[in-house]
Structures are given as C-alpha cells and as structure tokens.
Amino acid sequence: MSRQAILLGLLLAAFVVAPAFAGPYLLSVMVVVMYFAYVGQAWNIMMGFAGQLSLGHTIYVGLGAYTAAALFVHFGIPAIFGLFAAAAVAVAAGSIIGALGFRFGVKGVYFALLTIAFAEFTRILFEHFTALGGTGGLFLPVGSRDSFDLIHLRGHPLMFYYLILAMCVGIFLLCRKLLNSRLGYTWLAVREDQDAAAALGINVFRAKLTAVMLSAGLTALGGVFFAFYYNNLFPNQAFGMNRSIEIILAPIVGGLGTLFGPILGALILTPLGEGITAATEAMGFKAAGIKQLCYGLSLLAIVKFLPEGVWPWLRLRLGLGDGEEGE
C-alpha cells in the first residue's frame, strides 16, 4: 500500500468519527466543507482534466436543486428518484453549451463568458418562474430531524454530514478511475494541445462534451444536496455569480487537476472563511465581504507563491512523491 493510500486512509478515517467530538456548528462547517469538495471536484473534471474553463458552473447545480426540489414539493416525487431527473435535466444543458461553444470553435476565455451568459439568462429566468417561487423563492417542508430519511433526504444532520461524505468519497473513486483510463488520457492530451489532439486522430469535440456532460451532471447531484439540505432556494442563491467563484476556487487553491486538490482547497478555504466570520462578529461588528476578501487574498498568495496549488507542494514535503497523473 503506497504512502498516498495510507494518507487517504487516515483522513477518511478521521472524517468517519469527527461528528462524535463536533458540535452542531462544527457539524454543519464540515458539511459546507465535503459539499465545496464534491462541487469543486466535479468542476474540476472539466477544467482540470479536461482544460475547459467554466465560470458559470452554479447553473448545473441550480438546475439540480430546482428540479429535485420541484418535483418533491408539487409531485411529491422523493428525493432518490428526482436526483436522476436533475441530472438529467443539468446534462441536457451542459450538452447545449458545449455543443454551441465547441461547434462554433469558441475556446478559452470565450468559451468562460458564455457559461457566464447561459448561467445569468438561467437565474433571470428562473427569477421570473412563479411556479417555482421566482425571487420569493421556493420551500421545502421540513421533516422531523430526529430521522433518518434517505428516500426523502428529511432528518438528522448527521445523515446529511455522512452522504456528503460518501459522495465526496464516491467521486474521488470515479476520478481516478477516469484519469486512469483510456478517456482520462484522451483528456489530457487535449487539455495540452488540442491541435496535436485532433491531429493524433482524437475526436476533440466529443472528448470536450462528454467532459462538459459529466461534470454536469455529477454538479447537478450536489444541488440536489444543496436543496434538502437547506431547504430554500433562491435564484440569485442558487444560480449567482458568487456561488460559481466559490466552486471552483477549492480545486485552485488545493491543486488543478489533482484528486486531492479539491479536498485539500476546501478544507483551506471554508474553515478560514468560517473562522474570519466569527472572529469579526465576536468583536462586535459584521463586515460585509470579509469572507470574499479572504478568498481573494487566498487566491493571490497561491497565484504568487504555489502556482500549482497547496498540494503538490505538499505532497513533496511529506516525501509522497511526484505520483501519477493526478494524484
């Protein structure tokens, strides 16, 4: 068993018994931080694995928790089965945008401001949609939190803590086994150089969407999170521009393109937006964006100083290695 394994082993270890030593307000900080996690590692499919920059990736996970949401509030349809709606549902939009953008060779930056566009003109629309609440927004009944529902996704916040888990744990299993195969490769190779790509004979089209596709729908899961976990939703919270930032700076700071880096960025990031929060409101006063303040301050030391992220540096400190592909 290699060191990493071992590493990965003992973390995951120490996330199974936390919940016995934290609190209800420690709890749900570790929630925020295996959601971040999961939504940060699907992201980092696309851009990570694949090169295509998304920074309007809260459409997916907007479109996941509405359509679960809708069809338990007015169909009464349990969460288990509409989970594999609003997948399907964030699927079909990303295969839209994809399609419209690699079709017509947009690329790069472009390629950003257009899941810019789609995820604006979604939340306005959606800010327009009374059937589903429009800006008053839309609410879930909320069952008996002594429970543990998983049909409905209604009960304890410790079930809630232990899905996310699980779900940050299953995803990580299905990264690996991507970058590992023939697909995986596929990826990197236009991630490098989409020119030489297509010129080795690689569909770079196909490869682009279905990268697009799936990161889609697995962020259309974590919606589904999102929804029944909070129990509201909001177009402007749902589908923001700030919620899409927040996504995708976990796997920055922790490591683009690396299956710890997402993790590793969250656990970073959340515990230090969280503990600014309550510093400042223990001293008296609240100030407006100081979480966003330390995101941003977050991101330029990284920029500056760890260009690959915290954990390649890491994984050199702690004498792992350079790894596979990544690892």
Given for the second form:
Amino acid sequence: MSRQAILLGLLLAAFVVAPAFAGPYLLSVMVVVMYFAYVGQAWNIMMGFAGQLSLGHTIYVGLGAYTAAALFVHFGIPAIFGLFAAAAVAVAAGSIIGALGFRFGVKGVYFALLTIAFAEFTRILFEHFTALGGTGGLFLPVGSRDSFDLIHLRGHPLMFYYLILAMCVGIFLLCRKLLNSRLGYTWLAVREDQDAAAALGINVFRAKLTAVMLSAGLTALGGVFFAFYYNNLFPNQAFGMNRSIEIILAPIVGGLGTLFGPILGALILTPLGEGITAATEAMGFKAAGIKQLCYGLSLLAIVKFLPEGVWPWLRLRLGLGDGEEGE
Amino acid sequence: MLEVRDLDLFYGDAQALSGVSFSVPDGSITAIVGANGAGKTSLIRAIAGMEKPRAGTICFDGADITGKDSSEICNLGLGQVAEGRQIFPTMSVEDNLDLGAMVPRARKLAASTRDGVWQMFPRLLERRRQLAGTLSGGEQQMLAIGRCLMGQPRMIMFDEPSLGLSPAMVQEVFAIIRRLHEGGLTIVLVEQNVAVSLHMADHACVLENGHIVMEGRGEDLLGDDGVRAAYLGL
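Instead of the form predicted on its own shown above, give the structure for the form predicted in complex with the partner chain, please.
The complete assembly is shown below, putting the previous chain first.
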C-alpha cells in the first residue's frame, strides 16, 4: 500500500469515527466540507480531466435538487427514485449545453460564458415557476429526526453525515477508475492539446460531451443531497452565480485535475470560512463584509503562492512522490 | 489511394485552397512542395478532417471522406504526423503512444504494435516512463511517428517532419520514412526541404497560393526550370 493510500485511509477513518467525539456544530461543518469535496470532485471531471471550464455548474446542483424535491413534494416519490430523475434532467441539460458549445466550436472562456448564461436563465426561469414555489422557495416537509429512512432521505443528521461520506468515497473511487480508463486518457489528451487529440483520431466532441454529462449527473446527486439535507430551495441559492464559484473553489485551491485536490480544498476552505467568522466575531469586528474580505485575501494568498494547488505542493513535501494518488 | 478534387477551403473570408486537385497513387511517396503560406498544412488538415472544406471532394481508398470527422477518417487508416510534432508534453512516452491507439481499428493490436514501435525506436523504450516534453527534438519526432503508427495507418501524411531538427536527425527521419514506405505504407510528404523530398518522391505536386501549379514524377519536377528557380535557387 502506498503512503498516499495510507494517508487517505487515515482521513477516511477520522471521518468515520468523528461523530463519536464531535458535537453537532462540528458535524454540520464536516457535512459542508464533504458536500463541497463531492461537488468539487464532480466539477473536476469536466475541468480538471477534460479541460472544459464550467462556471455555471450550480445549474446541475439546482436541477438535481429541484427535480428530486418536486417529485417528493408533489407526488410523494421517494428520494431514492427521485435521484435517477434528478441525474437524468441534469445529464440532459449538460448534453444540450455541451452539444451547443462543442458543435459550434465554442471554446475556453466563451464556453465558460455559455455555462454562466445557462445557469442564469435557469435561475430566472425558476423564479417564475410558481408550481415550484418561485422566488418564495420550495419547502420539503420535515420528517422525524430520529429515523434513518434512506429511501425517503428523511431522518437524523448522522444519516446525512454518513450518506455524504459514502458519496465522497464513491466519487473518489469512480474518478480514480475513470482516470485510468481509456475515456480518462482521451480526456487528458483533449485537455493537453485538443488539436493533437483530433489528429490522432480521438473523437474530441464525444470525449468532451461525456465529461459534461458525467459531471452533470454526479453534480445533480449532490443537489439531491442538498435539497433533502436543508429542506428548502430558493432559485437564487440553487442557481446563483456565487454558488457556482463556491463549487469550483475547492478543486482549484486543492489542485486541478488531481483526485485528492477537491477533498483537500474543501478541508481547507470550509473551516477557513468558519474560522474567520469565529475570529472576527471574537475580536469584535462588526464591519460588514469583513469575513468575505479576509476569506478573499486568504484565497488570493493560496492562489498566489501555490498556483498549482495545495495538494501537488503537499504531495512533494510529504515525499509522497508525484504519481497519481491512490495507486 | 487518395483522390482530391476541386477542393476549396476558407478561413473566414480568406481562401486557403482553391480548386486543389491531385492524387496519391497506392504505395507511393507523394511529395507536396511549396513556399511558406502556400496552403500545404491547410491541405493536410482538410484531408484529415480537421478543417471543413467549402467545396470539392476527398476520396480515400474509394470512400468519400469529405467533411467527415477526423476520428472517422483516422479509423479508415489515414494517419498524420502533424507539424511541430504535437506530442503531449506532460504525459509519459508510453501514454503518448497509447493515445495513438484510441481509434477502434487499432485498439486490439495496441500491445503488439507498441512492441514494434519499441523495436523501431529503442531510444523511446529506454525513456518510456519519461515525460514526453523532456525528450530532444529528434526523439519527439520519433515519438510522433511511433504514435501515428499505433493507429494502424495505411497511409501517413507527414507535415514538415524535418522542421527544427539537426542535419543528422533530418537524415534519420527521412530514412525512417523510407523504411515505412518499404514496409508498404503510402506516404504523403509535405516539406520545405524541396530537394530532398523531390528526390525521395515518386510522385509530386507543387502548391502555390492555394493552387496546384504542377503535378508529376518527382524527378521530372526536379528537372523543371521553374521549380529549380523557385525552390532550389538554381
């Protein structure tokens, strides 16, 4: 077993046993950490592996969240079935955005703009979608907090804790498998040099489209979790631009295109945000926006000094070699 | 093996190729010569399906490939070694080779073809785990050729294979191309190095400002006064 695998195992063990020691506040922070690790990992498939920048990625979170929530609220369909519909809707949306962009040769920044445009007009659409609550929001009936009902995703916070942990493990293993697959190789080739990939007979259009579809579907599952964990959905939260930025921060800070990057990024950023809130409150700063300012400066420092991300730097420091993790 | 008829290619409003017609006989080395900007690379890219021509037809081995995606064209056995080599610098030599075998026709044979490439280029075998970007220019060219072979091509288009290489390396690359030809591959050779490519070629065309101005046997073109004056400085 490599040292990277041992490190990952230790981290996983810490998360598994944490509920025995941690209080409800700490656990809720850890849920947020894992949520961002999960959606960051899903986004990383598109950007980190296939090199396609999506700046409107929250569209898939929102579509997944609203689909599963609406099916549950209006038709009583349990989350375990709703998640298939959620993923299907997001995959369809991703295919449309991807097909439009890639077929017409929209590349790089322009493709990123296209993804923002789609997320924004979906937000506006949902704000006027009265059957789903419009701007007033969609609320899920809160069930008993004592049960562990995985079928309906109603129950104790611990259930959500272990669910998102399982999702993180699952997506990590999936991404690792993908990276070592033929599809993963074609993604890397497209990311490195699209023209060269095309010259070798790699179907660039198909490679990019599968990346978007997979990323969208997996992100939507994160959306389902989001909906059932928070029990309320608002268009500006589900589809807002700031949400898209939040999704991409963890993998960028942790290390684009690495398997461990999104996890490490989320482990750094969420506690950083919480810590800054606590610190500014303790020191009695009341100025509006001081938290955001400190958070922004910290981000700036990380990106400035570790442009490749924290994980590639840490991997070197810890003598873990520069191979892909988890080998 | 390849028939190009009345090909027009535009980049926006700029015409890169106009009415280009020529053929590549089966099993030949066909040279396409011309000055910088004559449209040589555009022609290769149009044949490979990487640019969509506005008019004209391209037939490869009897099949109409005009406007098809490059992945389909590669899968018919039409490979190319692009200008500037276009290797993936941050990937290993071996991964670069494997990416050449992603087309369906080549997948099953990838392992045995790779062994063949190692035999042909022992230097690549020594460096199989090294990042391709750390190879010398000549080694990168060998990698680009090896990667193209991984796709089981029946015909290879070489775009400026001697560009930026040392004179000794240039000789070696041309020797490799000859060996591939002797092994049964049809070769299209695009070169600024007119003298060498015309000597090697059994068939050749001269491209000027997007037009084919001459087509014939390599030796005949070498003997042509216009070609000698324009490209050989004689």
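Residue numbers count along the first chain shown, from 1. What you see is a predicted model, and the numbers here were worked out from it, not measured in a lab. Just so we're on the same page, rigid core means the largest C-alpha set that superposes within 1.5 Å between forms.
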### Rigid core superposition, P271 Cα moves 2 angstroms or more between the two forms
no
### Message
On a rigid core superposition, would C294 pass a 2 Å threshold for CA movement between the two forms?
### Response
yes
#### Entry: Did S28 shift 2 Å or more between the two forms, C-alpha, core superposed
no
